[in-house]
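First, one chain by itself: the form predicted alone, in structure tokens.
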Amino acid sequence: MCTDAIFCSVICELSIEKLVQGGEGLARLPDGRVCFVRGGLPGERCRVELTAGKKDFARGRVVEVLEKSADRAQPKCPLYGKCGGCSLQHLDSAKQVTYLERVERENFKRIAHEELPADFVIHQGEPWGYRNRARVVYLGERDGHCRFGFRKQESNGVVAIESCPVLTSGLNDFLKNAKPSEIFKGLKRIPRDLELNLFDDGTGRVAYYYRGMPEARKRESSVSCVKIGAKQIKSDASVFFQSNLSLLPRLVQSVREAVDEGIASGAASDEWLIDLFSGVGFFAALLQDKFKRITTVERDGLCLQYAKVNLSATDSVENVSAPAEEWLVKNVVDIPATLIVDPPRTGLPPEALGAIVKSSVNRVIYVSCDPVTLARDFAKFRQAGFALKRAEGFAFYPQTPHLEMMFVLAR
């Protein structure tokens, strides 16, 4: 049997039956294992290589498509199975919202016993030229310019790029044509294996970040601006934002509309905005206009320092820099405020939602990066008389299994 242990390179035959989370292929080997397979396609037979298993699961990768599905395409970059950024170019671009919802669908009703409203609709974009965020590692110097890489799939090692299909052509301009003198002014020595944020703002424009930047050149280079609608908002390429400004005005004006019917219902209020894990102020500053008093909550202290930019000043805007669970412990919400939460991959914390589901709020808008932790803090806020009223995903990242969700839950 293959373990973690030792590396398997068995072949076996295999059928696949289905996509799960994170894009793999669900196939049955011979003793009833389940094995999740890389670069398989539903309805495909395929030779894997096992390469890892446990007790009840194996993982492998597949070496042959042998019964080909018809929503199999040609991977667009020749680096595709070799970088870590993409794992789904072997899919149709057309047919990969379709699969995911497949998978959201299932993911929702196994986690949390429920199905998903027949309403529900995932939103996308552009399929390539997207991406106007990345993280690259700087593998030198040659005929003047940068050379750059992405992480390999599964490893720390680094594959070379000159290029890349889902990035947008400001992002790779700047791959192209950077050069050491002028990224790397000011520093004595450039440490080994170092990586660099990028962020193309929308304009072409790309801000840049590294550790040891100089502080005179990090104000120089490192801050953006990006405008969504007629709103500037002010960030950094060393803290989190959207990845995908083309898509972004979409999950804006969802969220935007889940606030209106909370506040036209009478189930959520304008005399209060409560913003969690509110990064730089987004969603808050965007919505400043309709509320009375506005309190953003996030614990890292530079995104802090961009929400009091991107909110105008007044005496009714509080910026507070704490973990989200904290503040809501030693803070009364006894109105039913509006409540956005936006937290991590691993969902709201215990403490946290305890917190929520104690207060006055009886309706809150959760966008999530991580389907399946948000199915199972829906499950959660059910138990607590929370009823899911609207749900949507947004395809941010093609050719990639990754989705960003919106739910609104009223009580």
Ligand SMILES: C[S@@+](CC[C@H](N)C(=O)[O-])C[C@H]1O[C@@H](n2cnc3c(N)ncnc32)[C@H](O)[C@@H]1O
Given for the second form:
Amino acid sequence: MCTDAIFCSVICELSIEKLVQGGEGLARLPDGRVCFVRGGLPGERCRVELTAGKKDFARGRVVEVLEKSADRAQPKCPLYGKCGGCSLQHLDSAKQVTYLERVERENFKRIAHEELPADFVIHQGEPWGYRNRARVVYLGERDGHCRFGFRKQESNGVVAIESCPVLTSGLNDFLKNAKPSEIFKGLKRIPRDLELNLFDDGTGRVAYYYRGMPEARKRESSVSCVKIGAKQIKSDASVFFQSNLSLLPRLVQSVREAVDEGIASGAASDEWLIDLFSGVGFFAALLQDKFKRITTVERDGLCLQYAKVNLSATDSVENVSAPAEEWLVKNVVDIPATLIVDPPRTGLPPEALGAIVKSSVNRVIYVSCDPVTLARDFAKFRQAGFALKRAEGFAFYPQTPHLEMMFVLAR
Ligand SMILES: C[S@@+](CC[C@H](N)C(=O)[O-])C[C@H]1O[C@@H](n2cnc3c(N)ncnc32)[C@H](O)[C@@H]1O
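Okay, that's the form predicted alone, but what's the structure of the form predicted in complex with the ligand?
And the full complex, kicking off with our chain again.
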């Protein structure tokens, strides 16, 4: 929404200098202000419609590319620019990681005033058909089948979808074949704009969940089981789970290597693994063989129930349902325990970070889905004597500007 009615819908010719966090191109207006341009690529000259004007910066969107980058691609999806996802489809899939690496290096320098290590690497998987989790809006019935939509770009409106090229074939089959008579069986009335969480367990079997789902249906339809190596992890379409199952084993491998390295070096011990923001106990379940004692801490009560199933129950396993910051403040960590944190986009709550740096933990494995809050939190860890030992990226969300990251910090 434009904040300046006169300023908006003005068209300018601008040169895009670089890509910035969020995937927009950065250009300069004739008055010197920075303009964030949706759909622009570095090196391009574009006609840009200004959509918002502030004192220090402006926003715009490309309406015509006058001089085109060699890395520009034709967006594959007809809903590009309308649907809220996949805003980077205009950039060649094979080049996205190179651009995102540049963005992350610059982002880290700007926020943390430090360089990412020279060996920072971004692991890649399939550019299309990778996404095994989605939230869709139910739009009604046609010929006995459900019609679904995605939330629109920068609005709460909904755009109808037939299929989506980043979703797994299992999820696309669901979008095509789902019948309201089955999905909403037992529901007296289907609320308007009802949202459904969909989850493909990696085999094409789709679990789904919507608010108000009858309890009996929940057990039948929302539970899922994912195989990671030899381990089965039980989860549910109503709670958090990673959304790129084909690349997830690479993240697990990196976390396992980081754990082994910490124990081998003596900087962290195998006496105690603390997995904070643990979801269904994902990392702890995959690392249980390495530790004498394990604590998982997760705020969501349902996740806790799954964590209890996913970790073999022994006297040395404790699954806690509490905010991580509260648990950290109330519990004394007085040995150099192995600590994994995987907070939501907002990063670590300040109380949690404060308690970690005051504890005996000397090595932190920090998994993050937001490089900006990760860089912010790293700067605070550094003030407490931690240094960045290892940084890896995971292209979990191709066609979007988002990245998953793993940092290893030690003091
Ligand atoms: C990014 S997910 C990570 C989950 C898990 N590590 C995994 O890989 O599946 C973040 C998790 O943190 C939980 N969470 C959010 N805020 C929290 C808090 N303050 N304390 C504990 N858990 C929290 C969310 O419910 C969510 O399950």
